[in-house]
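First comes one chain, alone, set out as structure tokens in the form predicted on its own.
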Amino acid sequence: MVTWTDFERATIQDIFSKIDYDVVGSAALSRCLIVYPWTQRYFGSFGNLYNAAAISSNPRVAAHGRVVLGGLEKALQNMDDIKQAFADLSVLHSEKLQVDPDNFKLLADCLTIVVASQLGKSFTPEVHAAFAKFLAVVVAALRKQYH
């Protein structure tokens, strides 16, 4: 279990009242898929993806950017059990969907870059601290099943 600190807590709450779920979702993944293009390989259903203006510009992409700072918002309301939180979100991108866990932690290192071009100044060193211990625990807490 994660102890978490009551900076680590409003700082993560403050983080997620801050950002447009829409803008930063989609962008985070936008920026994994192009950044990262073997990670395209899960979202062949998703249509265009070809290159970064057709990856920016896809439905598809932007939905499900959505989903996942959906998934974080679970993560949130349950900060003092996200494994347990996201148990199923581990089977299914193990078993079913069969995502290389390695994916997970590539998503929050981009997340972490849109959020921080967000909310510019305000994400100070400390600030970063605590959103990395929160990506951390939920990357864990998806690669649970792996184990």
Contents of the next structure:
Amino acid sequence: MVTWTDFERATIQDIFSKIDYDVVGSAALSRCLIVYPWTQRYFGSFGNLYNAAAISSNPRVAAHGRVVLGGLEKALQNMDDIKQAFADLSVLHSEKLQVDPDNFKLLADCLTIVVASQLGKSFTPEVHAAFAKFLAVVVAALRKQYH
Amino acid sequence: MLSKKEKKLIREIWERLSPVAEDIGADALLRMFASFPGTKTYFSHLDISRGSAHLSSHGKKIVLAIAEGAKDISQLTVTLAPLQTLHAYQLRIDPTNFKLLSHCMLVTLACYLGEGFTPEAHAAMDKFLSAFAAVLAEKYR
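Given the form predicted on its own above, I would also like to look at the protein as it appears in the form predicted in complex with its partner chain.
Everything in the complex follows now, all chains and molecules, and the chain you saw is the first one.
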């Protein structure tokens, strides 16, 4: 069972209230595909991913980034039992999408960096740690149904 | 693999940040200690609280070493030889921790550079820090 301090709850809520889901989702997924190009293996049907510019302006990447952020919002609304809330998503990623779960961490890292560049100095080490914990819990929940 | 363009980008970023090496280094270390508490075990002999002199001087040391490596990336093994020995035989920091600090360093750069930390810069820097960490660990075994 994950326990959240008041600071962590408030901080994570605050981060999500400040970020533009479209911008952040798209930027995080683009970054993942650019910085870790092997992750493109899951997006063969997305069209032009040939270079950073193409990836950053690809509408399907942007749309999918929004989907990912939507998933994170679900975690935010179910912070006290993310594992349960994500059970179906975990099965989806494992059985249907067949995504290597190590990739979840790569996307989480890119998301952290995008949020950091948006929030600048206010993304202090403490705020960062709270966000990192949230993402770690999400990643663990997504990994849970892999057998 | 780093292209010429990427090496130049990396060199320029570290040149720009060298004057604030203490701030960058201390920030990255603080992030690492906050997000990955296990890393604090290597610093029981120092005061690593925010604002401490140890944190600044240690942060500065790390950033200046990275900046030095960035000046000529093709010579990393030569530039880092003394630090390789230090880490392998004295410090013996588990190399998994290099990844943790590298990640925190990227977050620090994102906070400082904002939009200027473009996906291209991020990719280049991530590759450079991975290479740096790999060279640092070369003498471990």
